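Below sits a lone chain in structure tokens, taken as the form predicted alone.
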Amino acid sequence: MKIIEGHHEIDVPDGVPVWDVDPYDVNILQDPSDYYAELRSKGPFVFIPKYSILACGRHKETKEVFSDWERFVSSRGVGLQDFELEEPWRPRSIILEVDPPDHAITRRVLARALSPKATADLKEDFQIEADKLIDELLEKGSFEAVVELAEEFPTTVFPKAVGLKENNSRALVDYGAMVFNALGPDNELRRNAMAMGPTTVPWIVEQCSRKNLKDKGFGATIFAAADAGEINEEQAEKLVRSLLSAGVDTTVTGIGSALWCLASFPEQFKRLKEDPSLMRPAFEEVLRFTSPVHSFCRTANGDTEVSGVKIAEGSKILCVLGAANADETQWSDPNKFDIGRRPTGHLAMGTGIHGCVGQNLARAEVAAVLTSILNKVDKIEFTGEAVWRPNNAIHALDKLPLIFKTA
């Protein structure tokens, strides 16, 4: 059987429309709204011949495929590549690219490291750093918010929380770009990202060893689990690597998206300033509205059926989270950004056993930034055009020129 982008070529299931679209086209990645709408309009699934995959964008089917780990596995890769057919470019993640029962062991260790108490203990430090940064940006005037805020804040506080003895902000950001672009096809985005490997990967791998971690932090908690015999030393290093690959880029994207939303909809920012208790639902709405992770794959681990569609074993299914989060059957007026919506059920942080294990930490970082902005800033305005950065799995900003103003 023919191999396409690292997975088996599949037949078109009966009744599934064939759509000659490239979901990894740069123009779609930069502005996916029309693609999302058309995907939902075509039915529960479409077949995309360019990659011989199924794609789903309605909330019902996307949630079912994304969360049913027994029928639709992550262990065969959450990108286009099927790990049963090809080896991944780096040792597979033992948290993201593994299924139960092994997943339960590693997730338990990582969840302990990122526990609510561990996160709560960091909130004061997060707020101090956020206040300092927002004061600097207010004094500066106009600034480029992706680099100077969305990237600057997480790459300052997160390495400290992990317990890294050495920090390299550029390497952390670039490694995240590599990990998420690697989930797509062998396109220019993936090739350019992977070209950063020789300078980025060795540094990341080196930081994951016990000797390069302080005796306090998430890393220390993970290695304590190795000392207790729950996991081995190699698994501990891989879990620290998982933190460094997924713990920065997604938070950078979330902060950037929040700033873009509040600048784009000043009436919602005004509403938030008047009622800061809306901060949590406001960020949930940011996640739903912008979907920082736009797509992840699952692989059918056997012949199965969803919404009347027969799906063959080995089929790669592109779960288009961004489309599902804009499903008009799930939310009224989904293309409206409304901080009072309380969008329970959005898929931006995953769902089921593979829900983002670090989501409480990400929310704490964003909360520190937003709290400081609400306390110190009266207006957020664009000073130029915002530009979205194409990525095979992440919907992130590339440029966000802003100015913070006080009354």
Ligand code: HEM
Second form
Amino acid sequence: MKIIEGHHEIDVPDGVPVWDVDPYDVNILQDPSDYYAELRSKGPFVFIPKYSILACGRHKETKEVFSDWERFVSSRGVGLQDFELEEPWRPRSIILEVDPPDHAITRRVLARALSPKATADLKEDFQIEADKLIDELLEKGSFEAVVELAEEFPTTVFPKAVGLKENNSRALVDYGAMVFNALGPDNELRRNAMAMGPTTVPWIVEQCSRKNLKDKGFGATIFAAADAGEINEEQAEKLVRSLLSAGVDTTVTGIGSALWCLASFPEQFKRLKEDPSLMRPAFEEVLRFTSPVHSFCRTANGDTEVSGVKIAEGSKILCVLGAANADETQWSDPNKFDIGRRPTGHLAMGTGIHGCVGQNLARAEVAAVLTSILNKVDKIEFTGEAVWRPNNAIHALDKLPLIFKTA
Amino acid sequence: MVKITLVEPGGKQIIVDAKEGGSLMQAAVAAGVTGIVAECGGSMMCATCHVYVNEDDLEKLPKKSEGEDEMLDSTASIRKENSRLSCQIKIGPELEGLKVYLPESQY
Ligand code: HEM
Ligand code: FES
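Next up, the form predicted in complex with the ligand in place of the form predicted alone?
Next comes the full complex, this chain leading.
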């Protein structure tokens, strides 16, 4: 069989529409909503000839494929490459890119390091930093929110939370972009990301070792698990690497997208100011509405069937989380940003055993920023056009010119 | 459908019809029970689906996993002997009539 983008070519399964689309086209990546809607309208699955993959975007099937780890494995890669055929660009992740029973061991360690309790301990520190930053931005007037807030906040608090002795904001942001772009095809985005390797990878790898971590923080909890014999030293280093891979770019995106939503829908911002108890559900709605991780793959580990569609062993399935989060059969009026909604069951943080292990940290960071904004800011306005940045797996802002106003 | 009773801290009883094979958390969310928040959607990461299981019903439930046990240390309301995460309670016919108490707060 022929290999395409690192996986086997597959035949079009019976009854599955062929859709000649490139999900990684820059225009789609920047403005995906029409693509999401068309994907859902075509059926439970489509076949995309350009990459010889299946894609799903309805909530039901996306959830099923994304969470059924026995039939749809992560160990063969969550991008287009099949790790059974090709070696990934970096040693594989020992949490994201493995299946049970191995997964349970590493998952437990990271779940402990990033538990609600562990992240709640950081609340005060986060609030102090957020208040300081928002005060500065209020003083400043107009600012570029991607760099000056969405990147600035996580790159200030995250290294400390992990316990890194050295900080390199640029490397942290760039490494995240690399990891996520690497999940796509061999396109310009992926090649440009890979070109950043020499300047980012060595620094990242270096920070993962015990000697470069303080004795307090997520890193310390991970190495304590190594001391207790739950995992070995090398596994501990790899788990720290997982935090450095997935812990910055994602929260940068979450904060940026939250600001974008509140600036775009001022009546919702007003509502939130009037009832701050809506803050946590509001962020869930930001996640549902913007889907920071727009799509990840699974690989069928045997012949199987979903919603009457026969899926062959080795098929790569693009699970379009952004499309599922706007499925009209799952949410009423899905294209409306409504902070009063209860969007439990959105797939923005994944679902099932691989569901985001860093979500408490993401929520804690966003909560600090939003609390500060609700206390200090009366209006959030655009001072220029917001621009989205194409990435093979992340839907994030590139430019967000804003001004914070007080009444 | 399996009938489960959820008791709010004020004493109000809510009876939900839970689908077999699903989780108690899913049934409660589908029924609009706000005392279950379930922020993580069942990935066992948030501890905002905490319930206290009626003492007499405890033996109907399979033992909790080590992961659930650790996550229960993160509940917002005090952890007790009968604390469980409702996303880890799988609905089967043996749970007909199960009663659980909702905590004061989930976060
Ligand atoms: C808004 C912010 C975030 C979003 C939208 C997000 C999204 C996701 C998604 C969709 C998955 C599931 C992947 C899969 O099933 O294949 C995931 C897993 C993961 N996330 Fe996040 N994430 C966020 C923040 C974070 C943070 C802050 C960290 C680390 C500190 C993190 C670390 C991880 C790790 C290690 C996994 C793999 C878990 C596993 O395989 O068991 N994430 N995330
Ligand atoms: S729903 Fe999050 S732990 Fe149960």
